[in-house]
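Below, in structure tokens: the form predicted on its own, a single chain.
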Amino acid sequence: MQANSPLEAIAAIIREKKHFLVLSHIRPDGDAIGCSLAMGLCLKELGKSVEVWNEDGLPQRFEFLENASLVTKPPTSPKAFEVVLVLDTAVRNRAGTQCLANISPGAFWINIDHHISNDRQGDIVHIDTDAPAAGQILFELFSQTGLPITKEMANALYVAISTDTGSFQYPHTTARSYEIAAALVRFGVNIGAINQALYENNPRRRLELLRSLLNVLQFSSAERVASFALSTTTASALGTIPDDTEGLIDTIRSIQGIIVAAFFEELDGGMVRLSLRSKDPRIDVCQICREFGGGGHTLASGARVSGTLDAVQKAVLAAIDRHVRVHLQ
């Protein structure tokens, strides 16, 4: 297994090579856009030439970011980079077919995550599975090495941090999460204007999207597991576009006795979004996701599953549906 590498080597590397493409994984949250941006705005800072690609763009809800436009989709002809920084992603795949299909070969590559079930691929790198964020590292990765840290730069980190902690509630928020944060607000984070932006700012198809699942919300494992499906027809029915399904699940973890939250997000091509968070470690859901080729954290993960809907969300709950007589006995 390919051992950590200090944040020195990074930042040595960093200001080393001029030529850097940052990416991060698919359908990006907060924690994937506020890292590429922050990491892409601190190599133009050091007047590196850079690219920052994600497979699926930039999300609408983080367009209010300075320089969001940095963020854009891959070229569909290979470009020649000397350095890849691969950010908050725990299986390259997650990356992009269309982003790994142009990237020339010959590129040193840097993996920097927080996932436990990170593969751990590439030339260097550093996986810190107790930070409840990858901006959390970041952070540490600009601050310890004397690395730029801009304005522009901490309102990124502070969406990166603040989205993947569930707004400092969640276990893995630590007291130096809150240190974090009060740095960042030193650098010139709004905190008032970004939580706004971030969190009251939905747009009404995304309330309609979730009154349309609440009205197929079931419960399973003697009530102590909530879950819900979205099919494409009804996808397409409200107009909905990917992001507005993020942060969904959260509606229904929030149930009094609920130990495991399920969605279950019907895509083309035969394949099922599978989103899982848990209140209760013992219910790892990793482990659940791995038996269907995902990953993540103990108490949030995913998967991609090929099959029909039904089958995929009978599938799952039965799992489910024994951790919770093995674990919760």
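None of these values were measured; they are calculated from a predicted model. Numbering follows the first chain given and starts at 1. Rigid core: the largest C-alpha set superposing within 1.5 Å between the two forms. What changes on going to the form predicted in complex with a further copy of the same chain:
- Once the rigid core is used as the reference frame, the Cα position of residue 169 differs between these two forms by less than 2 Å.
- Core-superposed comparison between these two forms: the Cα of residue 223 travels 2 Å or more.
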The other form holds:
Protein chains: 2
Amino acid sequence: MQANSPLEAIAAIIREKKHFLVLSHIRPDGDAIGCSLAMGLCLKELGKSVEVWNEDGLPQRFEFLENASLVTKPPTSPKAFEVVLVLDTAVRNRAGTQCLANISPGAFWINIDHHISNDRQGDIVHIDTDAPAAGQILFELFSQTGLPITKEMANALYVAISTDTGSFQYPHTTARSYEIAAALVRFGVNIGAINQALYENNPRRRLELLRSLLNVLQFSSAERVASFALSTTTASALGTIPDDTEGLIDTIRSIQGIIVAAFFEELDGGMVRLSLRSKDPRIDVCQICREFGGGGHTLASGARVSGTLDAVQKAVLAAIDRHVRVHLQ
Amino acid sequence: MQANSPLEAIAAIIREKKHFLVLSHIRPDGDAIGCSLAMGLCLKELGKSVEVWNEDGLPQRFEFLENASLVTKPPTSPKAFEVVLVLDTAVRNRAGTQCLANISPGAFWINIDHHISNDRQGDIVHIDTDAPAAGQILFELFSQTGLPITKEMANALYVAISTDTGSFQYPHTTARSYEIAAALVRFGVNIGAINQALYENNPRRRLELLRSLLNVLQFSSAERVASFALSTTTASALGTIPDDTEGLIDTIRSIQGIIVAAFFEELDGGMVRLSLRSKDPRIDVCQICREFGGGGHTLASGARVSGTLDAVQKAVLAAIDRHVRVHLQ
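Right, the form predicted on its own is done, so what does the form predicted in complex with a further copy of the same chain look like?
First the chain shown before, then all remaining chains and molecules of the complex.
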């Protein structure tokens, strides 16, 4: 590969320095955890001193990964590092308040990401917006610069890429994503075991939650919009944790003829978390969420709206209906 | 590649002969339809005369594939062909009574499959039990022998491999499956569009069916068995078609701690269709289904049992409980 490319520059720092911190974003998904763990394990393999922090800690559903306990919550007092690697994190403050507050000044910052909205903060910034997962960029980094790739790192990178591509299904998945998956399998990923741990290990209460949501499923805008709502009463009766609601909106997004899916989750303090998904670029749910103080992408956005569950539902469904009437005639 | 290999021998016949029939199995899945269509399109591309029959015709959910109408039901009177290609069909009679009855004698039969139980009937038999999908074998045939691969064929092969590997998740998926997917994308598969058509296009009644099944979800054998049942009354109220129930058992198989999932579907004439899935090889659901006159694989089996829905449920759950008590202590 080309000398002085960003990947070579990052690899040179990784080889040269000794004390590292790895960070990713709050409310971590599979890409955030997979990248954090793969980078942490690579640094350990090289004999470096490394810590891996996540503001919200390790979600239960990724505990099955080998050495997952390397990912910890941040400490409560500052520590010094030579290098901070921030992975899959579009905006610096998404690394989390407590994480950022406890890094002593003077570190060299490396920012590796795939979000187009990345704020490009850092001493080395490598953003590849063609990569469907930050894990795909890390694989290129490790493989193209001759850094080690162990079986445990391969498992972590597989989790990153599989979860961020919806198991190799989303439109941004590339031929290269499949090629990297093949390479990771040759590095030792056990496809059956890892996919069973990722996708076939739902807590029973998650299915009970799906059942109660399907029982309040609503169709509107001439059957082009499907929505459901979760009250705090139902959530506490079922004992749900935040992880449980992840991805449930896809169940209604997948209905034939549905263009917009909406999920309303009542929070404490008179707030409602809104999630919107669109299947048609003519309906820009980011624009709709902006009307309610949120944002995101054209086909996937969210907002936190103050109001009762009922009132927020009515207002949002009315806003969606206006967009559907204007853009889908 | 080696001269006189089975793939070369098959390619030689394909190049030499003019009149072809392509067959697959009854109740066709994505692999059966994908292979039938890819082979039919390859032969058309070569300027051959070709028919593609399926005993049950083309399922609605595969109608989105280009040239899918090439797959037809068999005719009602015999026709003559030089070559019959039987794909993804373990046992000859699974090609269907009407298909087999309407092929004039004298054809050269080619049997391409990946089932270990294949009956090896045919003038050329090529069985690769390491392939997770017959579509993977067809890709090797086309690519290794220089037969054409068009974008439409790539789409059909992608459907074959994606559906038979559960979107690249099942244990038998290989590094080669991902490599072939990468190659198919380079041949022009639109990942987003094809996966949306395959997996995000559920009829609304399928979700309503899932809802009613979740509402009758039962746990037994100390929460290690989950089961649900569909009565003909509920099925006709919802207007379900046979396709709708496909894969619903996976929803309950994926529950944490569940070892066996059971689905009971009431049929007309006092019969019940039983489907069983196991997540642990110590519980051989094939053996349980044999007790009720059925069979299949260790982890996925089925049977048709005479009796009322209630009586069959009780008898089968009791049989499962005996196996769980003996093998999971």
